[in-house]
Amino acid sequence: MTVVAAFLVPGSPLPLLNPENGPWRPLMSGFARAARSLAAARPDAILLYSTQWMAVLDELWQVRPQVSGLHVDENWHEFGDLPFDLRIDVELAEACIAGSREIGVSAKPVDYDQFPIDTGTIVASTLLDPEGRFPLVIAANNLYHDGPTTRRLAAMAAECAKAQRKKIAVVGVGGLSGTLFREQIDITDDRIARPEDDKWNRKILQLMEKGDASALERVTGDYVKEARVDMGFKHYDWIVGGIGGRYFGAQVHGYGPCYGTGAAVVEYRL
């Protein structure tokens, strides 16, 4: 079995930077449970897609063996800095670049010092793999790619891992409902900004828990439109593509707000 674990996780830095804030504790607890599951799965690499690494010309893949530095989030800089030190599975990433071209998607490698790693990648890798046990294959979110293209890319990447006889964990990094508070709030009172967003989020998560992927497919378009979902929910497309379109349920390890938006830590049963 090539894919040994799959997770949907938020990319907001707020819970990581202020883990004791009450409304964000469920997400931190959820990350901790997901991290234990990931460690138990022992993948050879993590296939990670973050909505916050945005590309416009090509599908970009990180191929620098080690990337490290100190990141300051462009929106939440007042909450603190984000150090990172990531190992990259270069062999698998290079295979994904070649594989992208084979399925008709223009792709390029990224390999230079001090490349600006995005917040979502840093948050997910830090909280899912705090000891840095597993190398990453990091794919960009091309803004011109739709959901089906994103699924094809993830499926191709999983096939590349299979060809190299590697076990992988598939991780989609992004949020749920996207209504952000535009005014300053007391973070101890954070909540999902709109009741209708909360209702939509819970409906989607319940369908995941039931493993009702077909029902989820039918309502995703309305969900994206009505709840202003982060990047059209392409991080979920990445997961579905990577796992071959099937899962038998999911466990929601944590759900809550991130300054009005919705966020969840979800583990899929494969």
Given for the second form:
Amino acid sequence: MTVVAAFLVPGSPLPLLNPENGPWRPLMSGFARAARSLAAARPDAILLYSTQWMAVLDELWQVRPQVSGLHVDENWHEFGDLPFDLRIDVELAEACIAGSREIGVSAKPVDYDQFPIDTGTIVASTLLDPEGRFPLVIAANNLYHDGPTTRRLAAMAAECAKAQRKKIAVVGVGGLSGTLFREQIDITDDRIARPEDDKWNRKILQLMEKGDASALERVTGDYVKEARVDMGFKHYDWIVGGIGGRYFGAQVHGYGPCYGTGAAVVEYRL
Amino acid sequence: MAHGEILAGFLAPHPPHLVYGENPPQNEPKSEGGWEQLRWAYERARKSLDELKPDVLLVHSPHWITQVGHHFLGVPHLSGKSVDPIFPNLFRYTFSLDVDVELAEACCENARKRGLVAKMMRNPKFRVDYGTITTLHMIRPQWDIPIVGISANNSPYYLTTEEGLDEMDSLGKATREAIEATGRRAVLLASNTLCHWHFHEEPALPEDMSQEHPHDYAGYKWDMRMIDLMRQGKTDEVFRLLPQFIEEAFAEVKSGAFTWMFAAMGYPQIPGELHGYGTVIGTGNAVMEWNLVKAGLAGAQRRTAA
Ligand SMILES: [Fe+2]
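Having seen the form predicted alone, could you now give me the structure of the form predicted together with its partner chain?
Full complex below, order starting with the chain above.
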């Protein structure tokens, strides 16, 4: 089997930067459980898509063998710095670039010193694989790509891994409901901004737990609109595309607020 | 008490292609040139700015996006390498700049007094966005004037365009009050493109100008209509049309810099001077100046009159 694990995780830096804050603890412990599962699955590479790496021209793929540095989030700079040190599976990333072109999506490699790595990629890789054991393949969120295109890209990437006889973990990095508190809050009182959003998030997570992907498909459009879901929930499309469209259930390792928005750490049963 | 003032405002867009075309030592990639019309427009703007001799340049950039409030750079010195996430092949620029923190703090304080959420950015490791850097390089490549960097709160996108631009109007007024109270002679830079429809693929040689033209005719016509009104000093009409322009031409002025600048200047009904217009990967860019000194609304002339 090519895909040995799949996760949906939030890209907000808040829990990582403030792990002791009460409302964010469920997400931190969720990440810890997901990290244990990932370690046990021992993938050869992690196929990661973060809504916060935004592209507008081509589909971009990171191909620099080692990317390291220190990132400061443009909105959450007061909470601290995000150091990172990522290893890239260049062979697989190169195959994905060729593969993107084969499915009609123009694609480009990114290989530049100090290229800005997005917050979501750093948060997810740090918390899912704290020791940096597994190399990554990182793909950008092209703002002009819709859900189906995102699925096709992930499916293509999984095919490329299969051709290279590699086991992969598929990771979609992004939030759930998107209503954010727009004024300073006391972070110890953080909560999902609107009860309707909370209801929607829980409904979606329940459908995932049941493995009812088709029922979830039917409501995704409304969910995205009514709960202002992060980037049209394309990080979920990435996961579904990467795992071949089917899962048998899911475990919600953690669910909670990030400054009003919804966030969850979910592991899919394949 | 010190009485500062705004000397001029510039519409000063930030396509990194202009820096790339110019080949300054700070930028790693090298080009054969390109986008000369716009670069020469900036040459004229540079000359004007030089004559104004401001104490400080204030820039509002759509590529420093914040969700919780309007943020101001609040570290005296910032440096690093800025790599454009969209055009990393064109823009990898080593920057070093000084911030007028006292003025930034006054702007922040005034914004709060006007009911906005406002914050100082105090993290010394913060990497300044490529919009701010491109605009500043293009208008003043010497980097010898302190700056105030202001984020684009995403309110025009998160709320409605009108609600968001209302916030930018308050931000502009707060900025003016801060400039006056701190005694600064200031120039404002609105780092915005006009029509923002763009091509989705770059030519093999990005500076191959035979491939450069407006993305679409309707967008081009919108740009010309707006520029024409600005050249005539019909500021009220420009702002009446602004929401429709934003909607139909996908104009980057939605992010607020243009409104912020005009609010700070008090929406003067004076002709803007067009230094030049050109497209970059299909988007419409105008370098324009509203010189309040020449118009008798600021500077020596105003002082003599008063
Ligand atoms: Fe821009």
